[in-house]
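For reference, the chain that follows is the form predicted on its own, supplied as structure tokens.
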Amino acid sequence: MYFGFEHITIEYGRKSILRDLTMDVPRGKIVTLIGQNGCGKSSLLKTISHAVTPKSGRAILDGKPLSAYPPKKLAQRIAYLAQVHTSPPDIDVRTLVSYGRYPYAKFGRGMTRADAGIIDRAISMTGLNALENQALATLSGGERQRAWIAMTVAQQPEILILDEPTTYLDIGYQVEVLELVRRLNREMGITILMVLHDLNLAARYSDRLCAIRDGSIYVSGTPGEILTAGNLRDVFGIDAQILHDEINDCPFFIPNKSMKELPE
């Protein structure tokens, strides 16, 4: 296995979240986890950053558990952007992006000319040239998210983990961020694993979807294979019409009604 998870079980107290979950993330693809709130999507990603310790199982890179890699070496290969991130209120964009170079820093040595060039490229690629000296606190939500993604680009990872990267953004910024994510994949070959709640955007911007239900992967495949009336009913409890977006060549759905019974 290039990258993924083997036999992951996660429990919070007596509550079982994931049970014996195994998932393979193909190299160079955009893979999105979908599923109901609380199904374990973010918990699975947090096993990578060690924010969550599974009861059993492990995350794998090149056939070895992540624990087999020295932290700096692992940070040179995998970048993780959490759903909620904080920084000093007066930090500017360029300083934040420069943090992506820390996995490559040598003891007693500051930023090199090569580091500066990589930071410049990350800022340029994410469209932040005009904002690089501005404080994060003065930016819009979409601009801040691009700045955090620029930091991960400066890290030069081969794998990028994004936990709900469009949370709290309006639809314009959601599309902007996901266009950037797809560009990082297509132009830099970065393997992307992310969690999204908007299924239509997930279908548009992903190569593969993996739906979690009852603690394990219920179905996985291309957006066309996964975004079906049956799967939406089984995973999300909704009745929906499935249509095809001719411009973007992907499926999308219109919900008709919830199939869940409301309490009387």
Second form
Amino acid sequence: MYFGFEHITIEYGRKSILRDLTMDVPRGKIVTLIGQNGCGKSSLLKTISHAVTPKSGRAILDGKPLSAYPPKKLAQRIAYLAQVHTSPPDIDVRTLVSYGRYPYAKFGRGMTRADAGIIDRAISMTGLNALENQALATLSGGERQRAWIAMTVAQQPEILILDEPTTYLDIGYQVEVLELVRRLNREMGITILMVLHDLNLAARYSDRLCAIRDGSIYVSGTPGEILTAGNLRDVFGIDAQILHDEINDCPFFIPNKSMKELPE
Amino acid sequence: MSVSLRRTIVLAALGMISVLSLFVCTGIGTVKFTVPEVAKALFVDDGSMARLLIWNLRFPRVLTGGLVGICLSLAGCILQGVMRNTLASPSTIGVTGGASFVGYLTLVAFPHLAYLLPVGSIIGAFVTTMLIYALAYQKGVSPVKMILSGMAVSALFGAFNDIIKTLFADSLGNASGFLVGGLNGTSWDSFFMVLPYALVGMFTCLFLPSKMNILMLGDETANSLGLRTEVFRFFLIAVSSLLAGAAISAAGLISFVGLVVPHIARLLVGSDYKYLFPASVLMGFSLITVCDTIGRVIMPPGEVPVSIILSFIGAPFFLWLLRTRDKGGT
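Counterpart to the form predicted on its own, namely the form predicted in complex with its partner chain:
Following is the full complex, with the preceding chain placed first.
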């Protein structure tokens, strides 16, 4: 297996979140995890950032568990963008992006000219040239998200993992961020694994969707295979009609009504 | 470019203030000397009154004070990073109390081995920091939990300390700065007792800035950038304990330096630890030397301990800080 998860079981106290989940992320694809709130999709990603320790199972890279790699070597191959970012408010965009070079830093040696070039490219790739000396606190939500993505680009990863990268952003910024993610995939060949809540955007920007239900992968496949009335009923409990977007050649859906019965 | 230029200017200015405060504070005192007399006393051992007062009393006192200031400021900087919380400092989280408690125990158990005092207070500082960390940490330390645990731990150790002081008054010998709190009576002995620990701590800090900066991005991001956050935190707690313990063994309870200095430094040079550490070192040095000198001369022939002068400055600052934080500033 190139990259993925093997037999992951996660429990919070007595509550079982994921049970024996195995999934494979094909090289060079954009794979998106979907599912209800609390289904464990973010928890699955968090096993990679050590924020969640699975009860059993492991994440795999090139057939070996991630724990077999030295942390910095791993960080040179897998970048991770957490859902909630914290940073000192006064650091500027360029400084943040430069932190992406940390996995390559040699003991006692500063930034090299090569590092500076990589940082420059990450900044221009994400369209942040005009903002590079601005403090993060002065940026809009969308700009700040782009700055964080630029940091992961400077990391020069093979794989980029994004935990709900569009949360708190309005639709304009959501599309902007996902367009950027897709460019990273198409132009730089970065394999993408992310969690998204908006199913239409997920279908629009992903090569594969994986729906999680009852603690494991319920179905996975191309957006066309996954975005069906049956799956939306089973995974999200909604009655929906599926339409086809001719311009972008992808499915989209319109919800009709919830099929969950509210308790009295 | 302008930002880094500003930082360089600020650091240069702070450096000049430090050098200035070193010599001015050595020169000032209840007994007046002229500048040439002071200079001569520092460099020539002529057995004069000036030599005795300046070389044997004031100069080591200023140096020890400066060293204590440096140690407390660096410890504060590091703790604020470890706890990811700008209200952390050796005094606010009760490290000072724990360090002096173990310090007292060391003095009582080994009354003839006064040089063990820093070791004792460093161990005390370490245990207390780990305790507060364990009590208050949950993906970043909740400020309320941290301050409350700090208060409780301080009060508890304060009570223990009073008991020890009462019961073992005889065996507590002559570690005056540690016992009374303050720098009155510090000599070259106290300076050289603290110096090795302070130097090791300061030297270690040279290698921390880039890792500290990464840690400030949060554990998830720091981990995914290849920093082992749990190991690094543990290491930082050890370094901050070394620094705080060394300072406490020389000057006892000195509050607010570790809180105020990193804050002002952050306002001046920003939160990049590459600049924050040097700025804190320089400000910590001058703040204590200046405050101690004020304390020495403000009410002759008596003396006000440096900790009291610092509390007059630090306590209002702390309250102001709490207030601005409530308004949503982080």
